[in-house]
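As structure tokens, one chain now follows by itself in the form predicted on its own.
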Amino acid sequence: MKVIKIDKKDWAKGIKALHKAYGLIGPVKEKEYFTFQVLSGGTIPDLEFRNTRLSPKAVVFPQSEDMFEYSLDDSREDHHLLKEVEKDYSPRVVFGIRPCDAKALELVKMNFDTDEYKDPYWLNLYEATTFVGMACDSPCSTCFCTTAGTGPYHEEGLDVLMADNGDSYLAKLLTDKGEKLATSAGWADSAGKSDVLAAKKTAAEAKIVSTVSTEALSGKDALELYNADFWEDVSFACINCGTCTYVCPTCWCFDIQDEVHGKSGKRMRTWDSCMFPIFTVHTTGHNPRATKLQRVRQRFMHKLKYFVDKYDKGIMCVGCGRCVRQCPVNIDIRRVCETMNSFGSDNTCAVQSS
């Protein structure tokens, strides 16, 4: 792993050069948000932003695709089969993914890459792309990540992680992919055996205040914290809007539909979300998780206990707080954490943070 440098004035250079041989999408500024978009023509990625409000997921899985397509006209050869869609799997390159983003995607790749079954279309993306991350060097004051199993500058999941250094960035190139990008733009200055980055990861992590406390939630029992009475508090505001479950980079629902419009129809992937009422309803009408309570008890329990008992990697959270940035009647995982791992000891449920 080497680190080399990028001549601020030069990366407008190195972005025209990568088009050539890769698909762009980065972080563009819209009104007063930033949102990951394919860079088209001489758009530049912004990097002069603290962090979007959706997470850079729907890179690897869109919010709506189409899987399959058919025809219902008999006078089709074709008529009622169903046909692959055909899809786009060429190399690109993702910028400005923050550390947090990359490490979800890679507690995400354990449910759509098991030895049972491999998901084609969320991993044909996944290995297209070429992560390039940017390191976070303001994190927001309701970052957690510290404590969530990464870090401002945490390198798993990426191909390189960047710094801003004033008038240039820092690139450190972690894989055989980082590598090659590095080569297709023409940045090959080496940064020399400068600790810069070592200096900029500890004064970011140390800006970080807020923690939570996940040591204790493997070795509570799953059925005692299944029905311990803090979630009536808990659920108590929550109105169902499904906010949560769509700006979280670890939440990976989805819906399968058939659309038809004439004689002509898709069956296609959508992004769903455990909070809303329908998500669990039966073909009977039945429901299992028909009251407010339980959704939102079923979307903690499996944040931080069921998933960590299944896969032993922490938590399926990275602490990057959007869902505390943005819910809007303010549950905050923080506290929910905090409160289930302290469930039946005598320690006080508290954010804490300065």
Given for the second form:
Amino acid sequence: MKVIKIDKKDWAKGIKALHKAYGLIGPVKEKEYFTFQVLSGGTIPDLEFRNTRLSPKAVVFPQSEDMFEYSLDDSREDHHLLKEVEKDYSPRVVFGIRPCDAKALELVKMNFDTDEYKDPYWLNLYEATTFVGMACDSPCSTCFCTTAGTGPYHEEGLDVLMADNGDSYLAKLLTDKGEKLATSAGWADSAGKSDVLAAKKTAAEAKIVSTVSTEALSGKDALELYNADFWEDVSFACINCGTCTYVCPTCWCFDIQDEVHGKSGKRMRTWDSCMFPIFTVHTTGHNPRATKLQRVRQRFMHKLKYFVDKYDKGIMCVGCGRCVRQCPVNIDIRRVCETMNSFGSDNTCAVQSS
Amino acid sequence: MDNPYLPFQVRIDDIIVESEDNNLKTFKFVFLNKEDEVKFNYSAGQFAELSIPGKGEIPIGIASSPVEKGFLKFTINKAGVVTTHLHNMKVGDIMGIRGPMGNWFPWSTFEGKNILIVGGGFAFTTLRSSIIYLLDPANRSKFGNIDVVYGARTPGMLLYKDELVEWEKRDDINVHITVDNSDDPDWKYNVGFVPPITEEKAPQGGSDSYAIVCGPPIMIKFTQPVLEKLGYDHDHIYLSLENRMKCGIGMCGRCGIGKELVCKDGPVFTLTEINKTPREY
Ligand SMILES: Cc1cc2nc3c(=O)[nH]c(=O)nc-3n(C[C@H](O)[C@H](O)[C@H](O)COP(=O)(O)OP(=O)(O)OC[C@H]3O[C@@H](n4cnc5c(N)ncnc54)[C@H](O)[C@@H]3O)c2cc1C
Ligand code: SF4
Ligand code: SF4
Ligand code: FES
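Switch from the form predicted on its own to the form predicted in complex with the partner chain and print that structure.
The complete assembly is shown below, putting the previous chain first.
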């Protein structure tokens, strides 16, 4: 695989060239936080960021997206007929996505790309996008990617992996899409035979000190975990705000709603959350997950057990730590994961285990 | 890429009021584009999303049968926003249908076997689809004995009354109709809840018999021990589940019970399968 060197002096020039061939998306600082946004013509992506509060999942899965439009005006020939909304699926590139977030999209893809059905909205945006990752040399204290199936230099789901190397960036071109992007940007200097990337990878991995154990999860009985006493402790403080699901790169649940203004309407979809009671309530008023305990349990069981059993591809969590940092009551998936993983052995108290 | 969220366009062709309280109506739909009927190739037990622009979509079991051609039928209980709107719509109105969705009763497994069908309330819809399928001259000889226990609150709440009367008269199906209580002095069928009537009338189970159960949760709960007593194994008992749904195609994550999605892995499950889930329905 080709590794190229991009002199930081040439960075802006390459980006200018890319603005012609691609739509550019990258981290943008808004007040004190970075978010992933479309970069207007000429803007240079700022790669001097730590992690974003929201994951970049909206790049392929917008928080709210129009699906169809229609007219309710009976005098029109096409009244009450749904029509596809015109979409822009021209090539786009996202700069600065973290390896953990790219891996998260690979996990989510298993949900949207199945043998029976393909979700056109998610997949079209995904296919149109070239993912240029930024390796992570200074992780947060809450990052536990290396034991969650990914890592600071992980390549899965990326087309290019970039790393900061002082005056230059090193960029590993991982796919044809990645090669094409480098060509369009005019980045062609070979980095030569160097093991700088490998050394940086080892150093970065060593900095991730927070871990989870997951090896015993698949062997546990799902119903025994479900019925375990520890959910009372785990869920006690949760206020069902849904923050954890909104910031999570691997959460994909959505709602579909019709919105009407006058005689014209839209069918759209929006992110939804299993943390909200309304998510599952039947029209009869019956709610299979009416209590907070049931909903908190659903989130963790889905990520750490049901998903593991269904796909045999590890946990539905990439260790980005966002939910840990942003939960207002400090519910920590690492502790819950340990509790589940060691369930049945002596230590099962979520509050005390570490 | 086909868009699985895009409904087929249909027109309401007929509306039949089914129940004395006017809350249950059967809607007959025809496809605006004839070739869509071929694409909508379904089996008895499946459901579809009825799609009303401006209001939303609702998952509804298919009440017509694959052996009935040229139309689709759904029986709908007036409950909330979309169902109420539908109840106010008229013959000729245009709307959409997405589907067919979910799995179905395993008809090939049932071949050569006896089938007991137990239904309560308006969950009888896909069971009607099943019975019409089984009684079709091309299919009837493939199956053993067919018994049906069907109950509603009152005689006026029974669905498909004309067909029930017709099935009653046939000798290739045993129909046991019951009502919780009857205000009709001429009522000549059973009075009592579905579980005890099943215990009294249904044939013994065994390796050559399967049971299909659809109904409100309370009926299912009390029918289960009756079927066990009659000798139906858990993997010979099929149930059709309901959960709140949106996409109907396994994408939106709403209808999960453990690792199973009711919309895609179900709605039909054996009791053995359901017992392995947290039963969050
Ligand atoms: C597999 C299956 C088969 C079924 N078969 C039948 C059948 O044959 N006959 C039958 O009568 N019923 C059937 N049902 C039940 C039927 O789907 C529900 O009764 C129906 O969805 C109720 O819709 P409604 O709009 O009337 O109710 P509402 O409670 O008003 O809501 C339904 C829809 O409105 C929207 N909505 C309303 N309130 C909210 C809110 N607060 N937040 C977000 N969205 C909201 C949502 O889009 C929601 O899906 C079946 C259900 C399933 C799962
Ligand atoms: S962020 Fe914390 S409090 Fe909010 S729903 Fe998630 S676990 Fe509960
Ligand atoms: S569950 Fe938490 S740590 Fe895991 S991927 Fe989601 S937000 Fe990140
Ligand atoms: S209804 Fe969307 S996953 Fe089942």
